[in-house]
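Next up: just one chain, as structure tokens, the form predicted alone.
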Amino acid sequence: MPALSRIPLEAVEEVGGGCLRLVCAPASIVAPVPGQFYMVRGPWEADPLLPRPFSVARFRTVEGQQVQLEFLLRIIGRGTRLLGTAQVGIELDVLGPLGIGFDDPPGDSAWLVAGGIGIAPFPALTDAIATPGRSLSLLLGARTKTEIPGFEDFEANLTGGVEIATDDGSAGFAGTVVELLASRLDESENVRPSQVYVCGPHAMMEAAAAVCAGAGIPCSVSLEAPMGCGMGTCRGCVIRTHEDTNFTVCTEGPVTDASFIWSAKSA
């Protein structure tokens, strides 16, 4: 079962493109794997009286045997306002680790496509699978310049390079981070990447994994989805699959494999 801890808030950071990081203090819990979320709650009282589910974004293991997390969100209503702008000290009731974590990439080269926040569980997932025989890049898509997210904490890692793409042409490439993956797989006929990992909005996923599919490469996605639980009780985040099956997000995922929720016919 997944404990729940009760964590003080070390540090609220900017960190680009309207996004915050929030940094947990040091504490005695279960490390999680990459692509795994917890069930985040404030000491507010009853509005809004569910937590919000948060991707690990990082973790790090301090002080011993505790464990470090931190999120990235940004403030889109009144839960994530109410963490985004809590002060240092406060302590955050914690659940988790909940759900299905990101498998190792097959090969030697892996591409990570995140829209805007969906950034977020790529900084410990490349912590997790960088060697120095394996290519990560990193393509990141946003409306606009101003909405980039950060990732240069883990830029490091990026040794494939990244690439940005707006919507508005503002920043990198002119069009969709989808149409800039699916230009970069014509270009690279010949160097492709064992494994393409997807995080962002819902639609963005799908097209993300339709180019995959016809390119025939392995596309991993990290479902988003409202949560009441995050421990498929409530059943609020159930979606359906190409097959008309249910797919309960916080149990069955959020990482699964694209195939299992849209069919490779829609390439």
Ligand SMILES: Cc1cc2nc3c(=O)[nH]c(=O)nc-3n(C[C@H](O)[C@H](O)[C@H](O)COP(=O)(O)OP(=O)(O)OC[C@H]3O[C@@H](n4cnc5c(N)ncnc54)[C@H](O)[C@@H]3O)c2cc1C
Given for the second form:
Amino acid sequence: MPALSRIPLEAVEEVGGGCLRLVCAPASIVAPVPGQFYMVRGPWEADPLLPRPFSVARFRTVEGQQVQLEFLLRIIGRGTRLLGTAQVGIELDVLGPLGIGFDDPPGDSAWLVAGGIGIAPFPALTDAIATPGRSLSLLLGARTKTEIPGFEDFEANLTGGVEIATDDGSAGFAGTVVELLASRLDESENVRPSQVYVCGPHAMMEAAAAVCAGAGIPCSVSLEAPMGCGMGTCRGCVIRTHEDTNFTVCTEGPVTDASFIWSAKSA
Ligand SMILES: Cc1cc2nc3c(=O)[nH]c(=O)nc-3n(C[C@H](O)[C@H](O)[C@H](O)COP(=O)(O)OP(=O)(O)OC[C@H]3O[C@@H](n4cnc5c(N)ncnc54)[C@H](O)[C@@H]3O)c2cc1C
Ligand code: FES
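Hand over the structure of the form predicted in complex with the named molecule; the form predicted alone is what we had up.
The next block holds the full complex; its first chain is the one shown before.
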């Protein structure tokens, strides 16, 4: 059951690539499932009026019962700027946990494909699904080297390794992260992952879903859409599926199997 909590901001840290980590103070709240999100707002006046959605990047239980939330964000507009430049100690209104999170992978190998700040839900996901004998790999894309978000704090979970792709070739694979995914799937015909998780811009997820569909690998995506309420009321986040039905991202997602949104043919 989502709840609205007022939680002090404990730290704001730079994590590389122009991204920031917001650490909330421990609070008596329900622990989320990785992939779920929160609607977050600071103590500012009416502009912006609405809270903004953020995936839980990490959470930990403190002193046996309190839960400490972390968010990763990139400054895009006014709401993210206010949060990213907020003073430690201010109180955030945090509504959640909301939506549907990630499922465990069906097998012993999963690939995580992130476009830029799309990396946000993956620390928590890997904390939950990293088990002895399971290989987790991160494919991380950015436009250029200076936009690559840091991943060092959860690298220990990434037993299958990390590969970087940059559109301009300034670091790692020269090309998009979806091209990197396609290339690695081609090369690894006999050791393919049992599940691919994707988070990033909509077009990037659609392209990654098409690659996974072509390879016959289950693909789980964390969708983005403009959100007003986060709870299925305002209809601001509704997108159309390939079956011409409505999909309410905040309540039916944000995490879903890519095949619900894009057909294998169009994806
Ligand atoms: C379920 C969910 C989880 C999310 N998790 C995270 C997260 O963990 N970290 C994070 O940084 N962001 C996350 N986002 C995106 C984040 O909510 C938006 O970046 C934020 O709402 C933008 O608010 P703003 O006031 O800064 O920008 P606005 O003033 O609302 O928008 C400024 C401009 O940027 C455009 N814009 C808005 N959002 C995006 C976007 N995502 N990408 C590119 N352009 C955009 C708008 O169209 C507008 O032109 C998530 C979104 C959803 C739906
Ligand atoms: S954000 Fe309001 S219905 Fe989804």
